[in-house]
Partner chain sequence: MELKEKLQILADSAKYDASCSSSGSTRINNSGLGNAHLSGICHSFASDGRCISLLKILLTNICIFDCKYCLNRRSNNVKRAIFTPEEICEITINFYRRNYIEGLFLSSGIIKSPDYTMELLIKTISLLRYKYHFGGYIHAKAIPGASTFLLKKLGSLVDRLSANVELPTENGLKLLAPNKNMNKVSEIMGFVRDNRSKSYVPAGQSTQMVIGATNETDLDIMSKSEGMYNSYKLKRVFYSAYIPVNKDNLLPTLKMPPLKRENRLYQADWLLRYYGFKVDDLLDKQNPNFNILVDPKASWSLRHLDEFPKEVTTCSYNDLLKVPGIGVTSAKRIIKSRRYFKLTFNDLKKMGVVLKRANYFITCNGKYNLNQELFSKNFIEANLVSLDSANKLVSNVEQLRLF
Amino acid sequence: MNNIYIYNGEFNALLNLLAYFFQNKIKPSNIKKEGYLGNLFDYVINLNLDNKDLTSQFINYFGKYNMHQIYYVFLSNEDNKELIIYYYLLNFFKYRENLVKMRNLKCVNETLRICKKVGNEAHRFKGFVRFKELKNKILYATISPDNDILEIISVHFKKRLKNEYWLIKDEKRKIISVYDKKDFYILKEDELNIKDLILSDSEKDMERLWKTFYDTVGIKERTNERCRMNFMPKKYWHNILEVSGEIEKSC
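Now I need the structure of the chain on its own, in the form predicted alone.
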């Protein structure tokens, strides 16, 4: 029988669950978000733990570097990412600061691989995000990343566009980052009504100009589709103005 532990999908809730495991020396078969149905051989356990903010305690014990690593794993779309985090921190008790050097451990290799993947996607999206100016002068953009990188890129745009009001919507996860010139807040889509968005007149003109410029500077004889898709994967094109109309083209 597999003991599958359930949490609500929030990072702090996962930390509470991990602390419970370590304190009671419990070895879970797996950890899943709410909604997991399991199979015939799963024993699903949903604990009612006190939701304490354990972030600072975890940072003090495991260190900022390790907490950064596991947070990036948490933001990934990897299966069994919670179990990878569990084993990574469990091995910290044995290897301490030398843990990151233990590349022979699967949990360490997986953690480093996933962190690199999430970091690379977040870095790409700093250049892929295309803001549009709305009638009320708020900047608005949509993204559809593989991993939950909205918070990471929001930190970037908080510095890059610090004097603007902006919204970034993650279409896959139905969440929106809202910036008010002071800080950003990540909300669920149903907490914010953004159904009727109207572009400003200047934005419509700017989009036409930008698309014309992009089409004009390209040299057809030097087109390299494979190279372009290496730098700008096709799965992101529908959110990128200059190539959104080319989605139907064959690779």
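Having seen the form predicted alone, can you show the form predicted in complex with the partner chain?
No partner chains or extra molecules come along with it, only the chain itself.
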């Protein structure tokens, strides 16, 4: 029988579940989000733990670096990310500070690989986000990244666009990051009423100027479609102003 433990999908709830496993020496077959249906051989267990805030305790014990690693894994879209985190931390008890050097362990290698993947996508989106200016000067952007990177890029834009009001919406996860010139808050889409977005008067002109620049700057004699696609995959194009018009053409 496979013992599948479920949790509510929040990071802190996962930490509580992991702490419970480590304290009681339980070895889960897998860990899944609520809503997991399971198959014939699965035994789905919901412990309904009393969730305490364990973040600082975890940081104290496992160290900042390892917590950073598992948080990035948590943000990823990997299927068995919770189990990878479990095994990564489990191995910490054995290898302590040397854990990250043990690349021959599957859980370490996977953790490092996924972290890099999430970090890379977040870095890409620091460049790929395209804001539109609304009538009330608020900047508004939509993205649909593979991993849940909204928080990471919000930290970046908080520093960069300090004196602007901005919203970034993750279409895939239906969440929005809202910045009010002091801090950003990540809300569910239905908690916020954003309809009837009216663009500012100069928005279309600016978009046209940018498109002009983009179309001019490529050197014709060096055209390299494959190279462009490697760096800027098509899956992101519909939210990138200057290339969104090319999607229909090539289909």
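In this text, the rigid core denotes the largest set of C-alpha atoms whose superposition between the two forms falls within 1.5 Å. Residue numbers count along the first chain shown, from 1. Just so it is clear, the structure is predicted and the values come from calculations on it, not from any experiment.
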{"query": "Core-superposed comparison between the two forms, G218 Cα displacement 2 Å or beyond", "finding": "yes"}
